[in-house]
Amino acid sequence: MRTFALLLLITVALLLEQTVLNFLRVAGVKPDLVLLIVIFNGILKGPREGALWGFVAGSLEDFACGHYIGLNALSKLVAGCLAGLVEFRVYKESVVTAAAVVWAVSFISGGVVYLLLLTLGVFVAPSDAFLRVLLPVAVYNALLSLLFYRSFHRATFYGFLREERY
């Protein structure tokens, strides 16, 4: 049930990113809801599950709208794993801690995308990438995490994302 619920949540986030969020751009960027789900899951479930769901979510994103298949899969795998590394090191119930982790991991994930695009021959000036994409997306994601992290936390431990034990 948890697997189906996460897949559905990722699909809805992907649909929102491709439709509604195009109208909610701030400073020319929109938040990465799929990345938020991956990071939240990593924080709450650890690096292994974070990496797994990062790869799954990134692959879905690549196949749905990516020009470079594997780019999002790899960057979100890294993001999920990095977010999962803090699982036992932080107070997971803290929204502020989650926002800080989301900011840092969003920034690193964007950096991974930037480096992968460079290896593919797509050049963007580092200052433009930093100031116009990486930093604004990281801030946008961190601010959104303040709104949604507590709900995701509750759903993971008490709601529809809870693992069923037999």
The other form holds:
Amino acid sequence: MRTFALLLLITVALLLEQTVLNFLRVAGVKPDLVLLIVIFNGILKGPREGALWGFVAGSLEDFACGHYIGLNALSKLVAGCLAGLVEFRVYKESVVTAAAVVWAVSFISGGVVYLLLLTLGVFVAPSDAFLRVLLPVAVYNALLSLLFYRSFHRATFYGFLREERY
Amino acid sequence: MRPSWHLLKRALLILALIMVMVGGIHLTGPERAADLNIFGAWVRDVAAPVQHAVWRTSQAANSGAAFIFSLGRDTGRVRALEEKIAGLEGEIRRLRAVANENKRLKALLAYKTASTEPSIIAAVISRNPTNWFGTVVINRGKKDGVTRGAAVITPAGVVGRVLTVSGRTAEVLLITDPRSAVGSAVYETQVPGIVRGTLAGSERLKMEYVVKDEPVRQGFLVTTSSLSDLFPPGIPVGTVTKVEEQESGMFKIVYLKPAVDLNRLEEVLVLLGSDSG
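Show the other one: the form predicted in complex with the partner chain, since we just had the form predicted on its own.
Entire complex below, previous chain first.
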């Protein structure tokens, strides 16, 4: 059930990223909802599951794009794993802590994409990458996490994302 | 302290996994195949109607919100008129470019008959989910005669070219994408150059290889040139916003604002006769 619900959540987030969120651009960027789910999941479930779901979510995104298969899978795997590393080190119930983690991990995950793009010969000026993508996306994601983290936390432990125990 | 064999094994495994993934990224680049892979094409074709419906709904909601927040000033009629003006401005620029070209050709006592290329109207149904790539998906594909490399325009100017096709959809690489390059020329002086995208979401293009000695000023129009294999000449690409003189070298860099508002694309025209195979 949890697996199915997370997959559905990621698919809906992906659909929104491709459509609705283009009308909600701020400073030229849209938030990365799929990354937000991956980071939330990492914070709450630890590095192993964080990395696994990062890989799954990123792969779905890659297949939706149709090419550069592995680009998002790898960056989101790193994001999920990094977010998971803070699991026992921070107070998970704090929305502000989650926002800070989201900001930092979004930034690093974007950096991984940027480096991979360089290896593909896709050159974006470092100043453009930093000021027009990495920083605004990290801030946008962090602000959204203030709105959605509590709901995700509740869903993970008491709602439709909780693990079944038989 | 020496690392244990177990840790070393794990590190090697992770390294191998990363290398396989990086290899996969390189092997599945859009430049490697003319068509989308079968799975990707199937996903896109199946998702297209849903994306189209959600896109249209969001557009309607966005228009409604714009109307409310502009206190009634931003109506559908105003939008339609704005689009019409942009189209007419593009047409004027194109006609000026054609007239200019005519003058030059007449001077050489050679006439060129402009061929009317077959084209098809397509609606934008989704955008690339990431902030790095500037691509849109349109609701026309191989079944409608769209092929890789086909030029995509609007009455206002150049939009981009078809990157990949599936049965019922096609992915269009916008001119703002960092992978895009269009052979162009400054309309006023006919100075050639290559217009490249800088970043997906930005409204800025960069024209490279513009010879230093040639005068290019803010406000000049840049159109596609006959050097471009994909686009017919004379289609507006953008307007010069800034000229950056390089201290050394033979060239200067010219920055442009795209002729088309690529963040508000709704319908586009695909030129069916301009594919590169």
